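Only one chain is given next, in structure tokens, and it is the form predicted alone.
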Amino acid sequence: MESLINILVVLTLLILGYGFGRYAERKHYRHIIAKEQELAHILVFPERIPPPHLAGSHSALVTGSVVISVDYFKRFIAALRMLIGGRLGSYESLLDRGRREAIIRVKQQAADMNAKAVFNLKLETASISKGQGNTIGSVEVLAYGTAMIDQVSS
């Protein structure tokens, strides 16, 4: 009686990590999208030397950070295909959604000093906490670059 209250704990646990977790995921992703069109006039680039045409801007240190966590489902299904090997989908997401939003994030702080771009745009992951088995619970991604504000505008 008591394994089969064990297991009925874990398909709980189990379906309303997939429930809200998927709920989350998609709620997520249409702010991302929506913010992503907001700010799509703010370029970002890789380079270290802006382009000669934006040499009379000031320049300032822009930053973005978000942490993120995994639901039960995907925690439970990367851990089963950790037994097999190959791609693990259920955190691919979870690392895309901590990028976009650390860009989004630098975006917005830049477009709030009235910058036209971001260069130099460096991002840095970390595992913050583990789960059960040292899985990945959550992730920090940190996003940060310089961001070059007109002399105009500013």
Given for the second form:
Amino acid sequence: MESLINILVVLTLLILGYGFGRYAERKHYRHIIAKEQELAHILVFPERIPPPHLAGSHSALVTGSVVISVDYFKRFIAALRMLIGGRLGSYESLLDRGRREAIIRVKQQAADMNAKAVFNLKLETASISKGQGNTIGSVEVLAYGTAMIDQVSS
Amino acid sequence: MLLSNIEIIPGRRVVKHLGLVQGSTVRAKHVGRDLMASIKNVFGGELKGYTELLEDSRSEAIERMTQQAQAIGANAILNIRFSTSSVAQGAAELFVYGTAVVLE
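Now that the form predicted alone has been shown, please provide the structure of the form predicted in complex with the partner chain.
Next comes the full complex, this chain leading.
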């Protein structure tokens, strides 16, 4: 009887995770694409030294970070996948969303300062909490760079 | 205090290098937020409480680094790098470091 309840709990969590997780991911991707288009005028470079025509007369550090978690269903699938190895699609989309969101926040901060470009963009990923076993619970993605601000426009 | 993660400030010259400055903070998660986060862990998505917590901690680390730089007479910090590491279960260290310089 007790094991039956346990199975029911896990099944409920799986169904909830699948339903809400899919919905949340689609919503997040729509948000990401809309924001990326809105902030397309801010250029982001991993180059260290800005070329003279993009170097602003003013510069400031900009950061963007996000802590994002994978849903129960995807974590379950990933745990199964870890038995045989191979590509973990559910974590790929998690990290993709995290990185794009962090870059969007950097761009947003740069846009608020009237900057036109961000140089030396660095991305860093840290796992914040571990789930059962050695599965990843949630990850933090941090993006940071130096915004080039034109004195004239600010 | 000017903060930048590139080695130069366009249009300004570095007069003096004052060496490495650093700031760090170790934070544990809040129980209430932890509960919310574990609920959110079922559904997936952004854990806003943690994002805010880490943002706050990061600005505190930057604040500490800036104070250190001010104490040695710098007016800018260049080549800033961030790093996050989980020290123990449920606690994270946020570390920031850079080169303190005097700009003309």
